[in-house]
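We begin with a single chain expressed as structure tokens, specifically the form predicted alone.
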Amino acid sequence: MALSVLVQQLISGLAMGCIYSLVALGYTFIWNAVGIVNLAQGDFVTVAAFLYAATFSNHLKWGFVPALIAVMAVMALFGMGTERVVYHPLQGAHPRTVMLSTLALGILLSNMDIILWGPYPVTTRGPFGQDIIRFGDVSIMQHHVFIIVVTLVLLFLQHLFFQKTTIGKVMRAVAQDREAATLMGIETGQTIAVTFAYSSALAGIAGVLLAPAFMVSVDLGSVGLKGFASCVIGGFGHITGATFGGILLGIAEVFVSSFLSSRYRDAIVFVILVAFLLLRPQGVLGRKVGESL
């Protein structure tokens, strides 16, 4: 295997892994806040990708930054609406009931995508188009480097947000112990709504970064499964684990697709997911916990 090819595939895998990490973080924040898996998270990414590609970029001809900000704002509002309509009325119900409601939401969104934007795939340009960076024999797409840089900056800003800001500390408190946070006078209902908004905004960023690299279609929702697998690999509910799991999965997927066969691109996700569930269900960075009956 040529070193140049290895480096190219590694960068491509890191870029895809960063996308999966953003999706996985969306799962993680909702899980930590309310103890459910938002099964519509992948469909949120698809909606964001369509908003960017079909509406803001292709139709309205907005630049990348204004379109990104608009998508994040729309998705944040959509996330708050999801909390109010899908989660809030069922917050006293069994978690499986709430998860089924998010599954129903995902089905609704996938059909709404077809109604609003049509059944055909949509293509669009990113901020760098198809430009390539060359280092000797190594050719790397600028958009892949851009995805990695944006994700790293976002993770750094997210760290500052949760460590230095009041709302970040409040979100951490609710995630750690919602009952104790309530007793301390924290408005947990508002905090959960903000968490849904933040999770949806992350899906919006993932959709915008993904749209220029692939044709945007309803099948894009499969990134939701890969984000879920990233959570399992890293340790469900573990923020650093979600990032690690996404990067590991992205690299594995690209290498299998490039050096084995593209037919196994999605199959490797299931193989890794099942392997971790059987051999290390707590994930790489998670811890075993006991449950008393």
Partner chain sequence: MKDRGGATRSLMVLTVLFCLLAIAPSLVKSSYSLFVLCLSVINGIAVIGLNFIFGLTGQLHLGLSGFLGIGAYALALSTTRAGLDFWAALVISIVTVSTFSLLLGIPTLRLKRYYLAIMTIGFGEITRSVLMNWSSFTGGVFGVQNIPRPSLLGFRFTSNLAYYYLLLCIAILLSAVATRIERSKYGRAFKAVRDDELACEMVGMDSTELKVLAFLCCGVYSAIAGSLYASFQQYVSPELYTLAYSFSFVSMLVVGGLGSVPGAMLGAIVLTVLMELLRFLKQWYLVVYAATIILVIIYEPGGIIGFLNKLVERIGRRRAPSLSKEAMQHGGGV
Given for the second form:
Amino acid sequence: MALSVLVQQLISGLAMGCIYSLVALGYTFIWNAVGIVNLAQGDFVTVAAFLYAATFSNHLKWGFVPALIAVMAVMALFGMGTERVVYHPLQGAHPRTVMLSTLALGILLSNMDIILWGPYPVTTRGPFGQDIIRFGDVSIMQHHVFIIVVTLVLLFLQHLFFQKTTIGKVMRAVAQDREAATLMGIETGQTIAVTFAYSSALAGIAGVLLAPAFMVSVDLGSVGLKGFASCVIGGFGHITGATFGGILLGIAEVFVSSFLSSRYRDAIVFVILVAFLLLRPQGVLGRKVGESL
Amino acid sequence: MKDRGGATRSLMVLTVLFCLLAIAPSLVKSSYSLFVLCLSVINGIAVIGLNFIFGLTGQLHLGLSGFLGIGAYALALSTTRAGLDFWAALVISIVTVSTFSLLLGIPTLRLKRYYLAIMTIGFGEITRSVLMNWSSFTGGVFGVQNIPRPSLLGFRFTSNLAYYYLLLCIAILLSAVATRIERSKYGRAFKAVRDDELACEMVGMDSTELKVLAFLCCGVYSAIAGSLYASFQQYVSPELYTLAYSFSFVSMLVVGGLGSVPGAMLGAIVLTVLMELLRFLKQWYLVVYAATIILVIIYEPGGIIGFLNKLVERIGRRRAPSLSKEAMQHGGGV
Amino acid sequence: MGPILEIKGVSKSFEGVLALNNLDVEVSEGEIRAIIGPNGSGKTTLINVITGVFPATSGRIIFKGQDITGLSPFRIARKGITRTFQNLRLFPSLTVLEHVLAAQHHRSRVGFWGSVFSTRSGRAEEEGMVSRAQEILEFVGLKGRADMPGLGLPYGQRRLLEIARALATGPELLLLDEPAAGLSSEEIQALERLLREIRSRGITVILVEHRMMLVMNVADRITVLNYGEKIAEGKPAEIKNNPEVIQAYLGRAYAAAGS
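Next up, the form predicted together with its partner chain. The previous block was the form predicted alone.
The next block holds the full complex; its first chain is the one shown before.
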């Protein structure tokens, strides 16, 4: 493979990897706070992508930045609503019950997408459209670079948020040990609502960044599985692991599907996932602690 | 020797249910109603299968569409391509789905977190995409046509009425086996795993092995249900086998009553009929459906059977001392 | 008699915090060994490490001369070590009898079909399990409760059910994690008798307990832990007067008042 192609592949894999990381982080925060996997996470991404592409960008003709902020705000509210409807009434129920209710929400959302935005895929122009940057014989999609930059900025802000702000520190404490946090007098209820809001906002960003690069349809929900695979690869419940796992998966996926048929792209991801569960269930960064509890 | 009231009650419900199903064709007139009846019974078999892993053992299996799809295609391909007889093809179908259930179950169920839920979602989606894309083998989007109906001792179940009674016989047989499994030491062990895996391990139970066994039971029942469906429609195509399809079976079990064989059958009938009645809602129908399930999970987690049990308990309270509140709350539910 | 359990240099740390520090304990066959110590001294961690709930960070655990370090919990249970839980872990959907039957599951030999279709051997086995279960329930004092849901029992009897469930696995070593917690004084007396009867059946008992009266009455030997280390070991009378133990337990206030 020529070096130029290699670099191109690497950049596009990195861009997809960033999206997976965002989705994976969404799973991780909710998992750490309440011990469930939010099975609607992928559908949150789709809702956000439709919101951005069909409503804010194509219909209202908003610019990228205001549209991004608007989608994040809507998604954050939506996350809080989700917490009220599918998590809050089921406190004390078994995690599988809560997960089932998140799945029901996912099914509901993917059908609402079709009702609200029609059955046909929607396309939209991002801030850069299909523009390409050339370095010698390497040509790179500008949007891909943009995805990478936005994700890096976001990860930096997230780091500041958790280190410097009170609510960030509280979220971290709840994520580490919910019971201990309760004993220390932290309002876990509020924190959990904020966690749902933040996870949904992350899905919102992922959706907005994805929309210009793909046709927006309910099939985008498959990033849910990719995000989950990223979590497993990095070590489930591990924040750095989720980020790292996403990027690893994005790159692996691009390279593997350039050798094999891209039609089986999702199947390849699934095989990678099974391989990890078999050989290294604690992930690349995770430690094997308390698996049996 | 154990909880005789519950056991007798569940047997009673099951008997009444099958008696009603047996006379149902003479009560309904249209061929469409007969079609819905056949579908209800096939779905009932699939839900009884799901009950092993989800209802009894408590593992969230969201990829039933994958099991049903592989089962249906195994039958479809081995009858139409290899020219096998229905019953031989059914065996192939069972073996195939069982193999897949082990391949998926062993790596996933070994782990104690909730990996199964998302792994099975992935499995279902991958199955559909492979059925769709591997056109040289599966026929791709065009599916497989001309799947034969079974014949037995020279009699061919060509009419839907004849096929319906065959389905009913198979369903009765499989319900009986499922009930026996539930009452056996294995059923007891499955429930113990559902209740507390660590406590199980501490008394020497291999919880992984038990979960895999329940998953395998689910695979066998799904293979049968998938095959019966393929032969009933005489046609299969990949677009049926979506996550929403898997979800509909989980819903049937939740609405009927988790962990209960009559509940599984009852839920399958109620929701299959309801789905047909709600067809006019078009796209809204899955929205209404999903919202209903959320409400059931929150307000009546024991499903129809749980509701009936509560009713009987309330009536019987004057005669028998009541259970402690805590025990009541734990008696079933999602 | 020789040791049934040898804990050799076992350490366990959580996220860098040392819960057990290079611990050596030998438990003789047939004794009741109490393990005491202030809160957070590592008693429950020790039980969890012995039963395989989490692996030891270092060190070895030898049961009847066989290394069982790192085995999964159910394999350790099958070797003859079982336990009860401090915060009861009963099966909410099983009856009292079913709890005791489930604990015999791993010892049953009849296969899937034999048990599902109640073949003659399947029925015989089930009957055998039921009568054994009835015998165990009677032994712990839960006769006549067989058909109640496990969670329908009053609190004290739930603790007995956990013991019955553990006994049903046919253990040689039984680990009890605070079996007297939440019991009334009559119930504790009954428990004391039960522990002696368990010992007289040849089962070795490791008892983690806070109630000193019970410990002093039934234990053959006592091991005292503090901050994950063994600070004393001996007969109850020796432990009672050990100044280091008094210090660890009661702190400076007591030492000051005593002097």
